[in-house]
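The form predicted alone is given below as one chain in structure tokens.
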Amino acid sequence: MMKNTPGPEITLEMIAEHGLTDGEYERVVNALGRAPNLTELGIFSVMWSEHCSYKSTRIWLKTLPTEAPWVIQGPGENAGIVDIGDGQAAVFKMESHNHPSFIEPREGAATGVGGIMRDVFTMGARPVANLNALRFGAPDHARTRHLVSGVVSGIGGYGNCVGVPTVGGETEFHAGYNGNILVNAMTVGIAPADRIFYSAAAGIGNPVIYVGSKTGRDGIHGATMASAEFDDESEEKRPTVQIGDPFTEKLLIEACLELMATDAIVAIQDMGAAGLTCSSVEMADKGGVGIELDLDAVPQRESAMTAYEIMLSESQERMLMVLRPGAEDMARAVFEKWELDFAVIGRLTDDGRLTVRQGDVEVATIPVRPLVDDAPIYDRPWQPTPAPAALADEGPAVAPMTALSTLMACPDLASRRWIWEQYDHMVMADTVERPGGDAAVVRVHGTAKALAMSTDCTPRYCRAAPEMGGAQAVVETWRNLVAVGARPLAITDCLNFGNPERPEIMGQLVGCIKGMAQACEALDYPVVSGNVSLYNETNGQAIPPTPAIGGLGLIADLDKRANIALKRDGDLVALVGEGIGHLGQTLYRRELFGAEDGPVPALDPAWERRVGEAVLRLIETGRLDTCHDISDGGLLVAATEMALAGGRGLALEAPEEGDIAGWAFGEDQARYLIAAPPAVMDGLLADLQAADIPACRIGQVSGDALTLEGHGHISLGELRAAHEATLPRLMGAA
């Protein structure tokens, strides 16, 4: 006879410590028909946390476009999936590990990489590429060096050991992240399109299997911690940060993929946020079944662990499976061969309940549906962000070449070589475009096609005008993919914001999602997966709104692609698209005058699509192999990046009249620089003109300097020295 031991009486203080409001606790009592015990309170706490339930964002996330003929799986599973032809699918997702990385940067970043890779191979895909989107505080802030060093070490250490290349990403610095850095990790994998694995449990009586590492006390209440803002005692939350083991992750990948080649698996789920609780509950809910767990059977690396600790632990490198009856011995042999734990810890039931036992005690019995489907959903009050005032003036005149030197050495535009050289970006031998370009390119192994991928966001735009900023973040990744010759397919996102209970913060979130939806719709570029990270603030100071976007595209023929490097002396350089020299919210004003003001650049996603598709056609016909989109820093920065990448000088023709600062450093959208031999360029410009796309010649590749007619020149050596020195100098004392 099983007996139920109630445990300590639940107090108001305990309820608050678990992140539940009085109203939410009342919902818990109503769902159970009684007061919960401590283990049940913990289970509700993590399942109803912002991190797991999306209770503040769910109604807005549903407004995002998620479908297209090539989408196999949209949001709602471990990762999104798109068809890439030839019976193959690309599986990808981005997720945050912000709070853990601020508290313990190396382990926080490392386990973020491990967690996102598990989301991908859980679906049956072999991970082929990792990317990241990082935001740190001001370079001179007391903690920045420590945090950068730890995060980069964690990302490189984990990815390098697992043997998955880290091929791209972005890194920015701003005082708005002094109290909360952002570490967003993205993984892309490839799977047979007819061998996708899902998480919906099925088959009453089927065995529930635990595989991977043993369970410890690390990471308990990680999901709850990720759903709360920081204060001056945040360092004390270090025990909620998980510890990862990349070598075990590598074994887990191989063991899972080996078993996936059989017919043994009915359902599979990564044990990520909220660990055993979330994985078991979500599998049961998606399958419409109950689940019964025996905690004595859970492999444990620490003694005397309580039911509360086992259910809420976020120890890494663990998976939960439902197997078909009779497959246990075969599956056990696979995991034991790879020296991983394998345990039958439960079974599926027909009662729709989560039943948890430890010894002869029933420590939790909860109906599954309230844990997931009946979690609180809030339509939070929100205030639109006031439109910024127009620029009173453009600031004092600065010689363009002086401004260029300053911009190329500023932390947000300086070379990221110090970072990406710590990552193994060539392992697996399929990386075609290394970090440093518009998008990474990874060959689909054994084929002539490739996946292109990029992460991007411009938080200064999102803060000034959230709707336009959200749209621009989507468009920028689309543009990055087009610039390498890829057909954009879909995006994943990581929505990083402050406290949604503050109407002005919720207004930023709503505005960014509206803008994202408009851009995705216009570009036919759906959202297939993602993550929301809220409460990114310390002592009431929120981060800049940062909806990081990860884009994925397909290059059908690797012989027809482009990159940013100038390739031939004598090539002509042309500007595709047009602008008015927009300087509001630009890096030019921020870095030269310390000003973060003015409106953001105008953006028309439909026009972006017209311009981008015209450029893409030129690359796909094999006539254009040099292309770079114009974004942060404007035209002169983009041209300099092309010159440095190719090691070739460039002579540019300045406009005869008008504002030189706006022409050189304005961040007008929907623009590209292209380069080609003169005979080829004539045809390219004719094609663009026929498509009613503005394009004009602005320079020629020659010499070993960047020259702007009438405004002097700077040698590539001088530019490279300034560009390459910033991060090593910043990290010199790390």
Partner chain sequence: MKAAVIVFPGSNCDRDVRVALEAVDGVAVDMVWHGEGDFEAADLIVLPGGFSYGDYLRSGAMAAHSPVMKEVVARAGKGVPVLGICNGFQVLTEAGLLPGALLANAGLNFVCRDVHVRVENSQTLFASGLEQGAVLRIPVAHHDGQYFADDETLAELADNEQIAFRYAAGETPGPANPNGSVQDIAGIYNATKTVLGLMPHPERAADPRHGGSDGQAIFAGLAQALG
Given for the second form:
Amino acid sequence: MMKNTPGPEITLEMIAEHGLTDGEYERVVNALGRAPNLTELGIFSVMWSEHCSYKSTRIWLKTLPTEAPWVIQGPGENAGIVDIGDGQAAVFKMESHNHPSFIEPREGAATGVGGIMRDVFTMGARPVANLNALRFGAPDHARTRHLVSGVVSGIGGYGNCVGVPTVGGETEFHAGYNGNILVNAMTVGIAPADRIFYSAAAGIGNPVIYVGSKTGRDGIHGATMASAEFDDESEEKRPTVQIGDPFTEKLLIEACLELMATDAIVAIQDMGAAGLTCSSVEMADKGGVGIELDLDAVPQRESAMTAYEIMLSESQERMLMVLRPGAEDMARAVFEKWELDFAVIGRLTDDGRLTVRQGDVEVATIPVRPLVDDAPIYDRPWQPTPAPAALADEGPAVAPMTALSTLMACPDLASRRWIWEQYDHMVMADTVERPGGDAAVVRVHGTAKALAMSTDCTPRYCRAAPEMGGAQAVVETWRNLVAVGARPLAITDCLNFGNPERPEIMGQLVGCIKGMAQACEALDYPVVSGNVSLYNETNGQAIPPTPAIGGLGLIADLDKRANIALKRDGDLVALVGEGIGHLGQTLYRRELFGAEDGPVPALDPAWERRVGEAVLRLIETGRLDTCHDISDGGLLVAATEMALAGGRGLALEAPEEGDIAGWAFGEDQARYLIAAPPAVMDGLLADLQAADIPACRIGQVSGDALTLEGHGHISLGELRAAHEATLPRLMGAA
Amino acid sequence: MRAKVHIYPKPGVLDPQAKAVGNALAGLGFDGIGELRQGKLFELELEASDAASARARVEDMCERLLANTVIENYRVEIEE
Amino acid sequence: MRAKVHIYPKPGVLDPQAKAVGNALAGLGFDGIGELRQGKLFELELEASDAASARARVEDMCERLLANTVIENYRVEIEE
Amino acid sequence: MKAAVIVFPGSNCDRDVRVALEAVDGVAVDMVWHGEGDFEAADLIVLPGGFSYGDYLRSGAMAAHSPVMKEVVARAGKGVPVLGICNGFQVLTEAGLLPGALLANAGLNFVCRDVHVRVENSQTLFASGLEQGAVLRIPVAHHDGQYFADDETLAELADNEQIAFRYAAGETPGPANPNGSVQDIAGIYNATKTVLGLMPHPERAADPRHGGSDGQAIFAGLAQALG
Ligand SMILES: Nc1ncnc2c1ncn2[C@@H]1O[C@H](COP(=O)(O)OP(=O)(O)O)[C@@H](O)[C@H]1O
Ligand SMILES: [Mg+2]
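Having seen the form predicted alone, can you show the form predicted in complex with the partner chain?
Below is the whole assembly, all chains and molecules, this chain first.
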């Protein structure tokens, strides 16, 4: 075949437009032994983008603990996998779709959900739950309402149609996200542990198959956009947004799982960021083989698409597979039944190259190894974040019950019902703990066990003290899982930061990762998958550091679990753990004094583990069914959440001495509230005492108000109204 | 004055609705159907001194609300 | 031949979508807007010997699939 | 009793309803693919929830014209009971087996939560496990659940006792009627009471672990009535 490198000469502008530095371009020329053509330049640029190559974070990500006896697959594949017993595995991952969601919130968020689900079913798992960690700008910022409404309808519209319940997540508002919202989506799936599918291509000569939707000119440069800083011009980049088709995704799940029940598939990979390029290169690289593609065979939605466009398109709902020889007809029949495109578009070769043809023309030929291995890796300079100053003057005292009302209605603590009611959180009929509690609980279909899941991060801690903040995010998911009675197994993460080329931002990233690593280590709670989203800045203004963590745990017996709702009048309520009334960096300071100041609360992951395991034992023995961890907002807020969830009042005893605000609203870590009938509580407290865990009775369930001895009471009705009204009001629905 | 606004997905933007409707029509035995596009339609009454100013206002409405210009094109017709 | 189908909710059928759009326009400061209706639009190419038979076929499509005549009215335009 | 659950591309509650049906003693379930023009005899046909064909034109519109629906309509004509849940209800109205139509929710958002429904007519096959006037707590999850019919049809429905369920007040937050349905209608029968369509999902309240099992009474009653 005639060698042909069509297209224009590569200019300096083209190199810059592709986000490659001079040094990086030089590496391209070295890898090829010649100048690239435009298609090849495009391929290198997406493969070496931050999104695909992790060039700024790779050396730091390596420091995270990734192993445990129950880990089947750690980072490096489409998703992480843990053993959940009985021959079953849980497959899960979290991913960001921040930039696309800012530009077109509905489609951006929808395609984020679609993408993360594909990562999970690619591995042979049926998706069983979705979660979403959302961060928006200030509630009164001009774009916030539009963005919230678009993102929520996009997430709901996609997951609802596919029929996977959206069971949890988190939602925060802060001016630090005015120019860069965060949309992090997580999917959990379940697979037979002995039938997991990987992406390493194998078998020279084996056919390469394309299935799913046709390829159009969607999202070309999406991957590089996801790595480029915003400026005011970026609204112009709009047409790169992709449109999702959840109906096709549903068909794709069913078709893939049907084919996965046979022995036809050798390797499979979804086409995510950088579409055909990234999927084919990764499959070939992992298998140590070459791959040859014929672009004329690629199903196309539009006419006259160039090789560049086909290779870089980010059309959604597409997968690439390597089949066993001879399995094509059977596989084709499955995909045709589900009315999806199916095409043989290439084969595996032994020359270690990615060779792309369009008709008779060879449009790209690149050795695979350098495309992956020669990707630049940077040890970026970083500056440790300076320790926060001491807490400023406390300001005028606020009556605790007044502060409570304000906090229960503040955007970060108000009920998220307006959001989760737009998500089908019950489809598949296995949701046993709906949104609103500490962790969602989803039954493993057909068994008496369940998975618990939660996403968490407290960016105000991360900004004040990245190491503690990174650790705290991990610990909070762990605590949320424990609070429902689950054994925490592992986490996935989504590391959202600003521009890593700035040493102070890199310092936040390094700090957060260090903290995460310490917490994971201490809790035996490894990282099995994750995602990095950098350059979340607009006009030089970076987002607060936000390492969102998604935790997964296992409940062995569904009948031995807990939730936050108070269940019986007369139950005693006890505080497990202890605190000093730490007010630095709390929501209390922020919401009542407008101050984001002071040091972060102390955190000791080893101590967290001792306290949490003691609580978990109480739940696992079937004696404790009511539990809530204390986090944002502190003790009084946690107690109120329990009262509202159960529709029962609570009378709390105030401490005899000390600072009432610190007692009520301090965010000291490693604490839980538990409730049980008096006779049972005696035994629980005795067990805790025997384990050397501080615990003391602080109140009793009764009436229909929240009462704090000596400080008055507020009726549940009033608290509920304040708690429920905020989001609908913000969204103009009430 | 009366305005009509036609809104269609931009060329090249995935249009799963039109695809599904096309398939369903074929399934009902309607053959010989070529390209099929599905769009949105608004019809509104508005006060305006002349057609040009009405058009300008409706175009402004499209830019700001009626159309999602990231993925849609619009066309305004003014009837006097 | 080219056909255009306009589909609107029947008078008397609640159209909260149109109402919401009307409110949103008012919220953006567009005043003096009277009645606002929102509908669906299909544009399709089809083979037909003449306009009358094209119209008959497209009306059949509307009756059988494109419109739900319990709640919607439709209007067909044929362009030759 | 043998039930046939019809599976359209995009159905997503087919498994859920199957699980709920099979939890009743003596019930066997066949899953029937939408492309099948014929299927084995069944005592009950169920159209499950989901987004058939993506619901891209109008909810249920395309499914109403799929090959299997010709057969469903024919069997319904012979008196075989048909139950449509959520998307299944939408399909039944689009197929003309039930009067009226389901419009977008008045609030224009998808709504997923528990609602309460009152049994308006217990003298039917489908309600044989239910008591007249009883209030059930069952989840809804839909975007297009606002029942609409013209006044004449509504009068007929009332005269002929075709209203199966109405949304009723209960302890769940939010308005009792989640979607603006006319006369709070949550489910209706055909004239012979052999076809039932309802928006709430009884299969999601079929097991105490769902947080309630009021929905299961519908399946259990049906199984008993149909033997
Ligand atoms: N975007 C969302 N989607 C679904 N559920 C959400 C979302 N945001 C928050 N939630 C739910 O609201 C509840 C409160 O969230 P959060 O305050 O983050 O809990 P916690 O303090 O226990 O971590 C949780 O059950 C959570 O799953
Ligand atoms: Mg949480």
